[in-house]
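Next up is one chain by itself, shown in structure tokens, the form predicted alone.
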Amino acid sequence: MPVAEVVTRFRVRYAETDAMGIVHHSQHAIWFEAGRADFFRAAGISYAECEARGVLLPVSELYVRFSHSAFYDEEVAVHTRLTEIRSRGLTFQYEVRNAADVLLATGHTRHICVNKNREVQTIPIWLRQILSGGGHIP
């Protein structure tokens, strides 16, 4: 069965933050990927295997659209979707909640497959029946 959403909980960091408490926009970049790395583990394969099997998946497009701050030792839940796989890329659509379930962000990645030479390749059918839910990691 696919993995509809992964869910990854954290507090707020203080590095994470900027003069007045509020989290840096950078930031949602990063808590974006720790989203994708526990997709890819709950899905069954860590982002660590894909890249020692040849495949790995750069952002081609990130986008992020703010709604409310996050501030220092708040709660934040960074919910992951994989909403489409191409025959050369995959797309992650991302909402990032505080505690109280106030919607704080939304945002999604676009990934490219390369090889190790960087050279765009299709994504293997091993890794597409892992993340749609209909395989195992041969």
Second form
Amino acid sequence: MPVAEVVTRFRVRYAETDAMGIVHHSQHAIWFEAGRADFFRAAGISYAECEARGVLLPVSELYVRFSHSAFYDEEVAVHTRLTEIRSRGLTFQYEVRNAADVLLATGHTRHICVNKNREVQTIPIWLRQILSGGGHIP
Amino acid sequence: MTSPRVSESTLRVRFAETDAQGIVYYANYFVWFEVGRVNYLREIGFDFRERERQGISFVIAEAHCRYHASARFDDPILIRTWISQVRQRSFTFAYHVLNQDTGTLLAEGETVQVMMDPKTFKPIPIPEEFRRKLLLEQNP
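The form predicted together with its partner chain is what I want next, because the block you gave corresponds to the form predicted alone; please supply it.
Starting with the chain above, the whole complex follows.
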């Protein structure tokens, strides 16, 4: 079964807040990364293992839409979905909700697949199969 | 149609901004956009330390970045910032991030700021005087 959605839960750290008393808008990108890492693990391979195998997926685009502020110590959940697998890239979509299920932010990241020399490559078939739910680590 | 005024900010990549790939971590570009934005607003007379007295407050409603090339520790960075849109309750900054030595475009993006009441946190129209200033900056 493909991994439909992975949920990552944690509490807002003080370090993530700013002088307006809310989470700084740059921090959601780090939350997205946590969600993405959990997505890889749930699919069957850690992102660290992908990199060790010479498959790097740097971010080529980041978009975040902020709906409500997030506050220190509140529990937030990042819902991560893989919405697109192209020959040389991926797109993840994210929703951030608080414990009352209020939507705090939505966004996406696009990634290109490169090798260790940072040259663009097609996503290897084994990773494509793992991410689409049908594969295992060769 | 004239071009908007462009503000230039410079910084050097701090080691803390780099990650295990030896390049600047992607979230930091939103912080660099902020450097450009705050400098821009200071240049037009908007002092964040006097924010409450000036009665102007806004939040970031959208942020977008497209990454073209990597930045590394100690690289000299040039951030170009300009106003690309002024609406009733929101305005948009656009950014180019370049390597100052090579001129390479590293990233480009936008942020949408929504004006809000500092007490109720509800969106409000941009105060007329500030809005006129923004429009003049966008279209000098």
